[in-house]
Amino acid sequence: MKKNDVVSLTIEDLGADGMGVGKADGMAFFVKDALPGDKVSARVLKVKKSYGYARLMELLEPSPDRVEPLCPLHRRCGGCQIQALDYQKQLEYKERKVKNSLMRIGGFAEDEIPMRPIIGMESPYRYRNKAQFPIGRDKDGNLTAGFYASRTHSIIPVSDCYLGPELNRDVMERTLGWMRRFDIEPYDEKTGRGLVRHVLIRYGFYSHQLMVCLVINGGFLPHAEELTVSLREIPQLRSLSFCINRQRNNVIMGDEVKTVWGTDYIEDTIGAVKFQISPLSFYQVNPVQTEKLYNLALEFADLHGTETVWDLYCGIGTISLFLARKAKRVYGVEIVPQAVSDARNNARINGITNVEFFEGSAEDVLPQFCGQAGFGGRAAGDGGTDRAYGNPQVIVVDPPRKGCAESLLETIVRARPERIVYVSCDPATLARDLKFLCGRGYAMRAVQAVDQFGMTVHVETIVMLSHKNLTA
């Protein structure tokens, strides 16, 4: 088997990145846009020792689980990898993805995994409250906006993404019209010239408030008044700003935001808790599923009003404030200064006083208080009483995709909380970290996948662990 050979494959499964997997001559091939049950003709692109990659050339026989996607650009755009798969089958794939990661990477036997049925969406479209549209020019020099093609920085023009609210289209048409009218250049990654890099749109699904933030390669937004006049014709607009990013890298947002019109934030709610969301805030993109996820965090924490809780990677305090309603005291840790400021403000506007937020990495902050509070025992020299911060009964972690640093996991184990609630956006790093924790005195009590990202391969998972020697 070599490059450019054409093979016939029956697709048997989906890989972790959503590629179809089929076998020819004993070798597994990964094929983008192929689904389980498809029979395809594919051209070999790359061959490794025991597997290879191939390009879908012809769909010989479609899978019975294949559906007609809403978006005609789903194959070209890198956003919706599995939109052509029946939604119920998407859920089965994601649940299996979590379980397989726990077995393969975590080393857990299938009967050791207390897996609950995945929580899907009532409607897997129009759920995203945030969109970031790159701006550029096409091969003919025309101004364009959309999303990057898979594994590239080539912009696929998208006027209406079916995962976001319909008003995003109005925002983008007005913004591009303003750029054309005043000859405002998009940013060029190759030369580092041009002004507008991205347009960030955030929408409150419950407040119906709209934020627009232009990410620019400069410190001044020309003709801002004219853009304001145009966008204010959208009744939901509450905030217009620009974010300065002069760096020649792939990071979308800069550190400095300047408000052009309206407020510095929009508001939205999760359950009974109100949040102010700035352009730089981390906020879950699927508000309906997020409420379900946070209710699970509350259930898994099993709070009775007497517990001290540490919420690591707390962002703008979303989980912290949710838990504070039932806990004695909650401490949140977050590395992004703006997020910590937002978290403190969100506590204030909700009248929640039993929370405190610390700025810094969880890996650095928790060990400091581990020594101060005497986690795992009484603080030395205090006459047998806990110090101000107290020993935690519950630790919640919601890390980025890379998971938790081993030093943080070691500190958590030393703290010996009765329960750990682990929220993860990556099954692989989740499995790795659970292997560590379960090898050091903890046991999984519940594993729950939640579909936060319909039509994509991504899945959120929440796990409850308890200490074998502290709880039944």
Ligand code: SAH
Second form
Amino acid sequence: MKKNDVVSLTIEDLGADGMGVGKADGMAFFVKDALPGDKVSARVLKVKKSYGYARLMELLEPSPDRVEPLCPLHRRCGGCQIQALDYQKQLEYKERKVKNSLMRIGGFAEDEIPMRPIIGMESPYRYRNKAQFPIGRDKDGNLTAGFYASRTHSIIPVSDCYLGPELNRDVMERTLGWMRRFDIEPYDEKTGRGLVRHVLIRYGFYSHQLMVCLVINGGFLPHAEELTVSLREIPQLRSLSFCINRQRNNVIMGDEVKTVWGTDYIEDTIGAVKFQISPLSFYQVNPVQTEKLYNLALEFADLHGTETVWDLYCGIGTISLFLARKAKRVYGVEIVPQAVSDARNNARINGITNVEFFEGSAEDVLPQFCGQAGFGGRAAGDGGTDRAYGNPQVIVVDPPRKGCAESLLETIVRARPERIVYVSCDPATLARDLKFLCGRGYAMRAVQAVDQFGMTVHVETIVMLSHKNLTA
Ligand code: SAH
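Next up, the form predicted in complex with ligand SAH. The previous block was the form predicted on its own.
Following is the full complex, with the preceding chain placed first.
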């Protein structure tokens, strides 16, 4: 088998990144846009030792699980990988993905995994409250906004993404119109010149408050007044700002934000808790599913009003504030300064006084309080007034995709909480970290996947662990 050969494949499986997998000549081929049950012909792109990649040429026989996707650009755009797959099948795939990771990477046996059925979305389109549109020029030099094609940085013009609210289109048309009118240049990654890099839009699904933040390669937004006038015609607008990012890398946001009009944040509510969210703070993208996720966090934490809880990677304090209603005290740790200040504010506006937030990395902050002999560090130095600091009953972690630093897991094990609630957006690093914890006294009691990201291959998982010697 070599490059450019055409092979017929029956697709049997879906890989972790959403590519169909079929076998020819004993070799597994990964084919983008092919789905389990499809019979396809595909052209070989690349051959490795035991597997290869091939491009879908013709759908010889479509899978019974295929549906008509809403978005005409779903194959070109890198945002949705599995829009053509029936939603129920998407859910089955995600549940399998979590279980397979725990088995392959975590080394758990199937019957050791207390998996609950995945929680799906009632309507799997238009669920995202956040969009980041890159701005650039197409090959004919026309100003364009959209999304990156898969694995590239070429922009596919998308005026209406079916994962986000329809309102986004109006924001983008007005922003591009303003750029054309005043000859404002989009940023060019190749030369590092030009001004506007991305447009960040956030929309509070419950509050109906709209935030627009232009990420610019400069310290000043020209013709800000005219942009304000145009965007203010959208009645939901509450906050217009720009974020300075002069770095030549592909990190989207910079670290400085200036408000042009309105408030520095928007508000939204999840359950009974109100949140202020500023442009640099993380906020879950799917508010409907997030509420289900946080309720599970509350159930898994199993609080009775007496517990000390640490919420690591706490963002704007969402999980902390959810848990505070049932805990004695909650300590949150977060690395982004703006998010910490949002978290403190959020405690205040909800009248929640039994929480405290620390700015810093979880791996640096937690050992200052927990897991040291005699509870060590700052807690003891404070005269030991609140020794509960170092003796939490529950630790919650919700890290980004790369998972927890091993040093943090070691601190957690030394702190010996009764329960650990692990919220994860990456099954592979989750499995790695669970292997560590389960090798050191903890056992998984419940594993629950929650679909926060319909049409994509991503899946959120929440796991409850408890200490084998501390709990029944
Ligand atoms: N629990 C929150 C946020 C989860 S996202 C929620 O549900 O909304 C992960 C968060 O971890 C982000 O806010 C990110 O800024 C933060 N973060 C990333 N690395 C970190 C680290 N090493 N220590 C503490 N926080 C970190």
